[in-house]
Structures are given as structure tokens and as C-alpha cells.
Amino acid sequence: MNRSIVGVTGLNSTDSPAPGISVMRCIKEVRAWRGKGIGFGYDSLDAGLYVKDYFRHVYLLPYPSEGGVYLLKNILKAHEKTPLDIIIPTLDSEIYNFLSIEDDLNKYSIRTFLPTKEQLDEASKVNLNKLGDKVSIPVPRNYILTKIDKLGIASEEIGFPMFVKGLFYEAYKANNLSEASDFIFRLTKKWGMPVILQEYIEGEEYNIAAVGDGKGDYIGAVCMKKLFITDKGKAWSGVTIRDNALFELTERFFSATHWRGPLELELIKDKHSKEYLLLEVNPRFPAWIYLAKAAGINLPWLTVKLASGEKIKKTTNYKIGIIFNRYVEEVILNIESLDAINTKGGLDYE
């Protein structure tokens, strides 16, 4: 295992960064750990492409909405040239591709640690409500919106202001119809339909990041409270703290799901009456996955672990008052390594 070559997805570093980069960079990171790392990007602009410090070998994927058939053609293709022994996928929108190819990289050694479609299903955010109830946390009232026409239908029901979602990504606040129409119209042409319109919730919002064991625990989990959040809701930057009322929830959650795999949960307490709400749950790491590695819990080198079959006993002990604040940096590169992505669609660092 410390010399085990891993993969990992999501290298695209805009104002909505993937994962990818902070998940290899919490596993390079560890002293024992000899093996390489391979990044798989989307696009040839993704950034992580380019990160020579955590990537010894790079490739281009078809994008999610190719299928499995083609994701597994170009993993396979780069497991001929450099032997893949774990591949962490970080991208919501390529999880039900990794989960229908599964069985197909096991039988090349590959090994995942996701979890099942089912309990990937259960967790969408069009079944928010439901999974609510079973893991008896409350959510926000929800309306799931398959046609634009039910727009005036559904602002009734949730009023404003409110959060126009898309399936996969991205979060608007909007304050009356004209502003949900035009939310609603850009992440449609982005993510397709349905869209979700959620009830605003005043208060203050709380991420948990952790890894489930697939029996009914966890073996690691990290909570967080946001101290900036950008116009698409994400956390810019934040601090851990320790709350027992999220550890409960926590342990609510992966007792009823018995969810396999990374995941991050998203909360907000209500100002008015100090509970939490579930905002929604991403099946995979949180692009601020290495704050849990400085606090001291390494979640990315956990998964490692279990997916190579190792016995992990579980741990909550981490620093509170630990904050990360986002930054851009540049990565500099030459047309050439632009241009062999482009017709070879892959680079060699070594």
C-alpha cells in the first residue's frame, strides 16, 4: 500500500474547484507513502494537469455524459502504461460512471472504495426529503422543478427568497421570479433538468467531511463552519470546530445509510431555532478536504487504506480553531505540454 499508485479525478481548479488536487495533495503528503500519483482531468485547461509536485502521469477522460463504456476505455488505457492500484473519483456527476464500470476495474486490480447506487440514489437532491426522514435530520422545504411553467406553482410553495440548485453543482439565492428564471435558465443549460428550489434558511452553515465504512459507521469525520462563501455557496474559507449535536447527526446518518465511501454533508443552523438542517449530501471529498488533513484526520489517506483492504479503527480526534482560506495560484506551462494533452491526451512527468 505505501507504494501503491493512485488516481484521482476533479482537476479543474476555477472559483469552483474540483477536489482532485487537495485529495493527492493529503495523500502526498504522508511520510510513509513511496507510491505515484496519476490525475485524470476533463478538459486540457484543468490546472491539475499541470501540478508536476503531485502528479508523475496525466490524462484527458471523456466527459460523465460519454457513459461508462468510454471512461473505462481510457482508464484502461492508462493502466497499460502505468498499473492503477486505487482510483479516487471526486466529481458528483462521474460517480454513477464509476459505479457501473466497478466490477470492471476489479478485474484489473483496480480498487475503488464508493458507494453503492443505491445509497448514491437515496442520497440526490431530489430525494432530500425522503432521506431526511430516514436518517431523522430535518430539511428545508423543497421543491423539485421538471418544467419552468411550475415555477410560479413552486415559488408559492417555497416563497423568497430562495436557492435555485442544479443537480450536480452550483447555488443561487434569488429574491423574486425574475431572478429564479434566470438561475434557472443558466444551470438548466449547464446540468439539464430538474432543478431544485429550496427554502432559505437564515443561519450559519457547517460542513462535515468524513469517510464511511459501508457497515453503519464512519471511520474518520471532520466538521467545519464557513467563514466566507462565494455567490455559487461555496466555502472560500473556513474553521473546524467540534459540536456534539453534528457528531450525532453524523452518527445518525451512517447508521441508517450505512454509506460506503467520502462524503460531505451540508448544514445550516437555523438562527431562530439553533437546529441543523440538512442542506444536501455530496458522495464524494469536498474541495477543502485538506483542512481535515491539517487538523488531523487524513481522509484521502484513510480511503487509500480501506479500499486496499486494510482494517482502519475509527477516529474523531482533530484540532478545533483550524481555518483555511482559499487562494489562486498559477501553473505555468509550455504550449508543447498543452498540445500533448491535447493530440496524446496524456504527459509523462518522469
The other form holds:
Amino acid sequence: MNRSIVGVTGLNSTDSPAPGISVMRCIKEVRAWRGKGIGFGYDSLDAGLYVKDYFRHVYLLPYPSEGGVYLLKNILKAHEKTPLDIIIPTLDSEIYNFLSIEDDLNKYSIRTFLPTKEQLDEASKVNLNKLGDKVSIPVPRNYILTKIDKLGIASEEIGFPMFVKGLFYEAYKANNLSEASDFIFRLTKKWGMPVILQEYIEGEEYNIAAVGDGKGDYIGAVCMKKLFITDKGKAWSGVTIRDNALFELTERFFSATHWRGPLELELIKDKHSKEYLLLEVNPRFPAWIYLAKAAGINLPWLTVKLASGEKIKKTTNYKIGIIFNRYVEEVILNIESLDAINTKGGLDYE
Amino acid sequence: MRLVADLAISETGFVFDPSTGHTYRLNRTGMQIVKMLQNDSRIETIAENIAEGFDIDKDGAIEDIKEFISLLKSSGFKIDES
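Now that we've seen the form predicted alone, could you pull up the form predicted together with the partner chain?
Full complex below, order starting with the chain above.
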């Protein structure tokens, strides 16, 4: 395992950054690890493709909309060159494709540690109400909008302000019908229907990064309070905290779902009731995952170990008051690198 | 009277609440009151301490402490008054 070759996807680093670079940073900082990091991007300008410190080889993958067959083909092409041991997908939109090729990857001894399809369905934004009941965590009122002409009825049910959310990504706060309508068009153009309309809850946002063992428990969890939130709702700064109520609901979540693999629970603490409400479940590591490692629990590395078949002891012991404050740095590359990514579909840094 | 919060307080009066992630700044008097409240102290005891340390009368200190405690409560802190 210490020599394992680990592939990570999700290398874009825009104002809504993918988690791949942070996941590999966690793994790279494991002292005992002597393996290699392999990066998989979707666009030739995904910044992580050019971060040589973390990745020895990088490859482009076909967009998730192309389906699992092409994903497998491209991963196996990379595998021929650099035999992969483990791959950690980090984007919501690709997890279904990875599940569809999980058995094929296993045949080539490429391990993953992912939720089941049923778990993924349960955690979908469109099933949040049902999930909330199952795990005994309250959720805000949700309306799954499949047709724009239902917006009037939906807005009466949810009220304003409300959040308009895309199926996989993006959320906007709409204060009236006109704004909601604009956001719906924007989101459906990009991600299609349905769009989720969610009740606006006044309060502070808390996130939990964790890895489930698939047997009703988790092997590690770190709670973070968002300190600075961008206009896209992304945490740009956050601090590790410990609130027993958060750990109790984490226990309930894993006990009820038997979730397997990484996830992020997004919660809001209602300003008035002081109650935590579940906003979303993301079936992958968050982009802020390096904070968990910095605080003492290296969740990506524990995932590598689990995928390798190692038994892991549960850990919840991490430092409180550790802050991340994100900054942006430009990666400089020459035109030949961009050429190689576009024409050969990959780059070698060794 | 006890402040039910496991607060981390630095020497400069910077306060971090590990259960919520909230941060606060306290002046010297505030720090002293909070530290005494964490150790389950009566208002009269805190007032005597403050009055002595800051050269003010005890009755005035009691009023100020009560006001400070209601500020703590309105900020969401639990005060055990048993």
C-alpha cells in the first residue's frame, strides 16, 4: 500500500474548485507513502493537470455525459502505461459512471471504495426528504421541479427567499418569482431538469467530511464551520469544531444508510431553533478535505487503506480550531504541455 | 453560576468556541468574569474580585456583571444558575 499508485479525478480549480488536488495533497504528505499520484482531468485547462508536485502522470477523461464505457476505456489506457492500484473519483457527476465500471476495474486490480447505487440514489438531492426521515435528521422543505409551469405552485409551497439548486452543482438564492425563473433557466441550460427548490433557512453553515465503512459506521469524521462563503456558496475559509450534536447525527446517518466511502454532509444550524438541518449529501470528498488532514485525520489516506482491504480503527480525534483559508495561485505551463494534453490526452512528469 | 461552554481563551482576550466555531474578543474585565464563570462563581464573588482589581464599588460591579451575563445569554451561551 505504501507503494500504491493512486489515481484521483476532479482537477479543475475554478471559483468552485474540484477536490482532486486537495485529495492528492493529503496522500502525498503521508511520510510512508512511496507510490505515485496519477491525475485525471476533464478539460485541458484543469489546473491540476499541471501540478507536477502532486502528479507523476496526468490524463484526460471523456466528460461524464459520455458514459461508463468510454470512462473505462480511458482509465485502462492510462493503466497500461502506469498500472493503477486505486482510483478515487471526486466529482458528483461521475460517481454513477464509476459504479457502472467498478467490477471491470476490479478485474484489472484497480480498487475503489464507493457507495452502492442504492446509497447514491438515496443521497440524491431529489430524495432529500426521504433521506431525512430515514436518518432522523430534519431537512428544509424541498420541491423537485420537473416543469417550469409548476414554479407558481412550488413557490407558494416553499416561499421566498428560496434556494434554486441544480441536480449536481450550483445553488442560487432567489428572492422573488422573477429571480427564481432566471436561475431555473440558467441551471437547466447547464444541468437539465429537475431543479430543486429549497426553503431558505437563516443560520450558519456547517459541513462534515467523513468516510463510511459500508457496515453502518464511519472510520473518521471532521466537522467544519464555514467562516467565509463565496457568492457560489463555497467555503473559502473554515475552522474545525466539535459539537456532540453533529457527531450524534453523523452516527445516525451512517447507522441508517450503511454508507460506503467518502462523503460530505452539508448542514445549517437554524438561527432560531438552534437545530441542525441537512441541506445536502455529497457522495465524495469536499474541496476543503486538506483541513481534515491538517487537523489530524487523513481521510483520503484512510480511503486508500480501506480500498486496499486494510482494516481501519475508527478515529474521531482531531484538533479543534484549525483554520483553512484558501488562496489562488497560477500554474505556469508552456504551450507544448497544452498541446500534449490536447493531442495525446496526457502528460508524463517523470 | 456557571458558564456551560468549553471556551478557549487566549491571554489577549481572543475567545474561540469549539462547538460553534464562533470567535469573540474580550477586554480584561470580560476575561476575568468569563474565567470566573467557567469556575462556577457567584455574582457577588465575581463583583468583589472586579471591584478590588479595578477600584470600583461592588454594587456598580454587580450591575455591570449582570448586564454582561445577559449579553452572554443573548449570544447563545448557556449559564447554569443553580
